[in-house]
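The chain below stands alone and is given as structure tokens, in the form predicted on its own.
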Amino acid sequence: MFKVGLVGFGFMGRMNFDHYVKLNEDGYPITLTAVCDPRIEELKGQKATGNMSTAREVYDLSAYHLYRDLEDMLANEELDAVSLAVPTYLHAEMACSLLERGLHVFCEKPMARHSADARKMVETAKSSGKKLMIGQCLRFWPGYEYLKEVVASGKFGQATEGYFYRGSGAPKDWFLDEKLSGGCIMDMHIHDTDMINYLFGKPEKVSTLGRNVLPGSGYDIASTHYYYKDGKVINSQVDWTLEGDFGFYMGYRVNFEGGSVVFDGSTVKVNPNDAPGFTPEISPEAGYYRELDYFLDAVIHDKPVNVCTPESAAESLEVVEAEMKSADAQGEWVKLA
């Protein structure tokens, strides 16, 4: 039975565990043994908040191997990969740390603080010989493939205008330290920067204008205007000052030269120059459920991770790093290498 370790058991780790244990009841030959949080004592009998409900709000962590410290954790357990849902600033630092023992990592997005660092986790990966993968979840969320699938395929001609868009309350803790987290722009909007760049490449630049609402969390606003030299004009925008009742909302509208794709959070609608619209069916479950299959597939049958590999989310994390250099100078356009 392959074994996996949980590090972290914030919002994110709930949704890790929440999916590990689907994924052994749906069948697949692996089992989570250990938990570590240095405050997992307090965190297990606690609700999380973030974007989406966790599968339940309070964890019965009985019959699990609970640790306070990492090094505990991989001095008493004998375990095939662990899952990273620490802050931001430790992710590569661990990351490379368990990649040299010899131990699989996959680790929740943004991939590092700094891309230096990614860069470092990338050929550590390399050298190690074990795999690596970033938890960059739009590239496995349903309604995001489908968007894939149309651009690589050309069924609808070239992309001539795309819009992105996320926006929720803000959250809470080492988030609101720009220092640690990025800020809005590094922790949320990474997702639609990852997502463009995965579908049309990396851009040549990037203008940015950001606005700053809690203070010390880095610019809580943004929008970012991306240049690609065939003249299509994408955008997208982030916002996690959204209070009250509005929840979390994500979603894009793309359009083609054949058509245009628009997808509200839970239905894509599709609606081509020349023929009615319809809705396509796609898959009920979520990129996090979608994401950690994949990972576990590649490791347990050595296959190589294709869909998201390290330096393709190293390579996003760059272009974040240039929109937030734009918006430090009001927008000016920063060009990427």
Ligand SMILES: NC(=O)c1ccc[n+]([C@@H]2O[C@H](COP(=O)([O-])OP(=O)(O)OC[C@H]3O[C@@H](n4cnc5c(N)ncnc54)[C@H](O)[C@@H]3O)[C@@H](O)[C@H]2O)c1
The other form holds:
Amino acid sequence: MFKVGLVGFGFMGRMNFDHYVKLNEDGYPITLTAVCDPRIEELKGQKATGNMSTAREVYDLSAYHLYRDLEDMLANEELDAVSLAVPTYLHAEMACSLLERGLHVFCEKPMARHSADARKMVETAKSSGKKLMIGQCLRFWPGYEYLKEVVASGKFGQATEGYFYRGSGAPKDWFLDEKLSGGCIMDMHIHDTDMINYLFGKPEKVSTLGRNVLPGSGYDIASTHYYYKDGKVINSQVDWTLEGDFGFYMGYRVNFEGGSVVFDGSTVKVNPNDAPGFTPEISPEAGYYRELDYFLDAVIHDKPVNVCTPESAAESLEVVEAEMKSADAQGEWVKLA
Ligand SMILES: NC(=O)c1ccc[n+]([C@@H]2O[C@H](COP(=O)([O-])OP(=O)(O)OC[C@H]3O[C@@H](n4cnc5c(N)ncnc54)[C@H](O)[C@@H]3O)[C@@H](O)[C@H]2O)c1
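Return the form predicted in complex with the named molecule of this protein as a structure block, the form predicted on its own having already been given.
Expanding to the full complex; the earlier chain stays at the top.
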């Protein structure tokens, strides 16, 4: 049995937990054995808050070995892989240390707080020979997988325009310190930047308008244009100051020479220019399940993590950093190397 340890038991830690449990129930030869969080005693009886619901409100952790400290967990457990669901500023150091000790690592997005650290993670994964996968979950989200397939197959010709968006109310705690999270533009908007980069390749340059609303949190609202030589018009917007009953939303509209594809967060609608529109069947599985399924398949069967290479996740972070630079200069175009 392949043994996994989970580090961080906040919102995404629980989301990871849910899906490791489900993967095990679905017959995967893996078992989550240990959970580590400095606040584990307090958290194990508490609800977590996030953009989406986790499977349970309160978790029964009596079947797991619980730790408050990562070193303690590593000294006492024989693990094959670790899932990191800790605040972003801790990702790089923890991931590199785990890889160097011979563990496979699944690490939440954003890959690191700074792209230079993300590059170190790429190098450490290479030198260690262990797998590193970043949880850029949209790459495994059925509504976005469908779009990837339309772009890659060229079934509607070239993309001419694309609009990607997400928004919610503000998160809490460390998220609101830009030094720790990178703010909304790095924490939340990176999902769309990563998707744009994944679909269309690295843009030549970016122009971003950003707005700070909450003290110390960086850009809480942002809108970016991504420049591509072929002239397609690609824009993305994010806002985490949508308070009250707003909740959370995400989606896209992409137009092609031969039709458009629209996703409202739950349903994909395809509108060919010369035929009636239709709703394609997409997998009902959650992207969070599919990404862990893919990661575990890669580590257990020693396959490459092609859908989300560490290099590509680091590149998405570099694009976000260029967007932050552009926002600092009121939308000046910033070129990408
Ligand atoms: N993929 C997604 O859609 C998605 C959604 C939300 C958050 N995230 C990312 O997941 C990561 C975690 O976010 P979250 O929402 O779970 O945050 P959170 O604040 O809810 O949880 C973080 C947890 O890490 C714990 N922690 C802090 N230091 C630790 C340490 N040294 N060792 C072990 N645990 C430690 C904290 O006590 C806390 O319980 C962030 O990088 C965030 O950007 C991804």
